[in-house]
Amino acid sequence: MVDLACDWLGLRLANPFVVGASPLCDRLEDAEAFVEAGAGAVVMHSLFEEQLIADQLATQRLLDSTIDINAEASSFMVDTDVFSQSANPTLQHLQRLAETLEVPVLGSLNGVSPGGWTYHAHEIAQHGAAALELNLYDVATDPSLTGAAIEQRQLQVVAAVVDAVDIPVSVKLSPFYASVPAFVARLHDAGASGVVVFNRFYQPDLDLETLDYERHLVLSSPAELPMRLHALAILHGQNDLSLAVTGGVHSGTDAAKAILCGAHAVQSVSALLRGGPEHLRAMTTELAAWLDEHGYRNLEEARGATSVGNCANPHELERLNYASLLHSWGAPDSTR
């Protein structure tokens, strides 16, 4: 029998499979079904700090707006408990998982302000987040702005966070840094528990007939996992920082190529949101059934076996498989 439990960010989770931050534990009823199923732990569907700001706005213009509509008074005020000007229902919902569930629920924040990040991660933390995830999504369109600077910024946000709470903070990564390794062992130096690689930049098309943006949400599949399993062969042993993966993790032999290139755990959305708790049972099943035929009694034996850690000269192995697969087009087996 293959032991699946593990260790991530100090959390004891029965096995690796997370249900990543999306809309599948906006229902209690649906996360329920998913540890049911087999989940090890839930991550909450992310804050983002400036809708609360746009929601804010858009209440006190509708409340500007019914100012001396009124002959018989000088102004008017609307009921405002029909809609929320907070974080509180959201930090509501949060609490109630972490006080239903039999595994750590995790909080995901995305901010945009210095201020905003702290006070939302202080509340998320004091609603029963076993550890907070922090989305960092920048988008560089300032010429004047370096890489350097938003880099120097984002690790100001993760050490004034980890200050802020007494839980593991976790920071999802996108895959545009110049040297990953260098600035996930900044993030080790800032306070981070650990890193999940890679957020996936939904970004908008464009209608050639209209010449306005389509934004219409496309599912992952397992052709993005290659870039993440890359990157946690390369992370794996650089420091004592927990690994997930999130993005192309669609079935248990996707979860095992991660784990082999050194996650502590696995995030899926995508595969979920298509089939269900049913689905994440059966990549549940499907790992410990991969492990148990290579002989790996639990996860520990197989992580990182396939990390660059395990390569004399990890510079040169990249630039050979790098040679390797530009030849590899139109042998025998390059349609797989």
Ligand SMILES: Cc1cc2nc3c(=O)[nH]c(=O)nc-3n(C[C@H](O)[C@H](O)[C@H](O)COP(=O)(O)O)c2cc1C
The other form holds:
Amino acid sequence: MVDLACDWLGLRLANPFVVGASPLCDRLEDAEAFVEAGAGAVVMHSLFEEQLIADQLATQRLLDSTIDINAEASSFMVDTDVFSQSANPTLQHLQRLAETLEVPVLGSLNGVSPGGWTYHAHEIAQHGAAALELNLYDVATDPSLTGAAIEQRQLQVVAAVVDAVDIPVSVKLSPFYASVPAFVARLHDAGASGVVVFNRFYQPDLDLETLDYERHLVLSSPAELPMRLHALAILHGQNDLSLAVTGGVHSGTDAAKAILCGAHAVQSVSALLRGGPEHLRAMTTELAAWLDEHGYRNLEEARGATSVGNCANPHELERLNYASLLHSWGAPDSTR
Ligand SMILES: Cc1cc2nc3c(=O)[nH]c(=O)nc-3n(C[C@H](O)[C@H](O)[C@H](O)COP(=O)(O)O)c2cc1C
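Requested next: the structure of the form predicted together with this ligand (the form predicted alone having been shown above).
Below, the chain from earlier opens the complete complex, with every other chain and molecule after it.
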């Protein structure tokens, strides 16, 4: 019997499967069904920086306009809780999940600039989140802003959020850094407890008739997993950060690969949007069966078994892999 229990972000999970940030837990009964099917933890959908700033500005405009109309009554309008007003339904739902579910519930914030919205990290912790996932979804458009400046800004956000809460903070990353390991090391120094690799980018397509951008949310496929495996294999053992994967986990064997490369937790969304709680149950069974067949008694034994740290010269391995892959083109079993 394989023991699937694991530690992630200082939390004890019954198994490594985490329902990733999405609408999957927007209804309590759905969240309960995922836990019943074996989810080790769940992440709520994100609160977005833009949404929070827009709410703050709207409230400020309301206050200003009222002050103009009725100056002597303005003190009645000062609401010290203004910033949490719009977030409240999400926070209330978070609290309900945290009180009801028997697994850790993570809150999620999505933002890229240091600012007052980081106050919401504190609110999320106050409403029962066991940990906070901070999504650094940042698309560079300003040519005068260097990669180093963007990274610095992101590190300031992480430090501010870590400072605002007394729960672990895990950072959901994009793959687009010149050096993911160097940035992750700096996240560690900024106080993060873990990282999640990697965000998917939902790039709009162009409609050639209307010349307008079209947004389609395309769910992932397992083809997106290898890039994440590669990152996990590099990051494993570099520091004591908890590692989670998101993007392309569709089966129990996908999860096995992520754990072998170093993942502590395995998040899934697209596969669960398609297959629901039953698919999660099947993934858990498949992971346990794979580990059992290959002689692993628990996740600790399997974690990182195929990480780059287990090879004497990681850089050489990278180059050899690259070179041998290119030379394999045209071989009988290569894809044409
Ligand atoms: C409908 C939908 C909503 C999502 N909402 C969020 C969100 O609120 N915050 C977030 O960080 N990621 C969000 N994501 C991204 C997922 O958490 C996940 O990182 C991504 O889908 C890749 O994992 P997958 O291949 O298992 O789908 C969303 C994804 C989908 C499909």
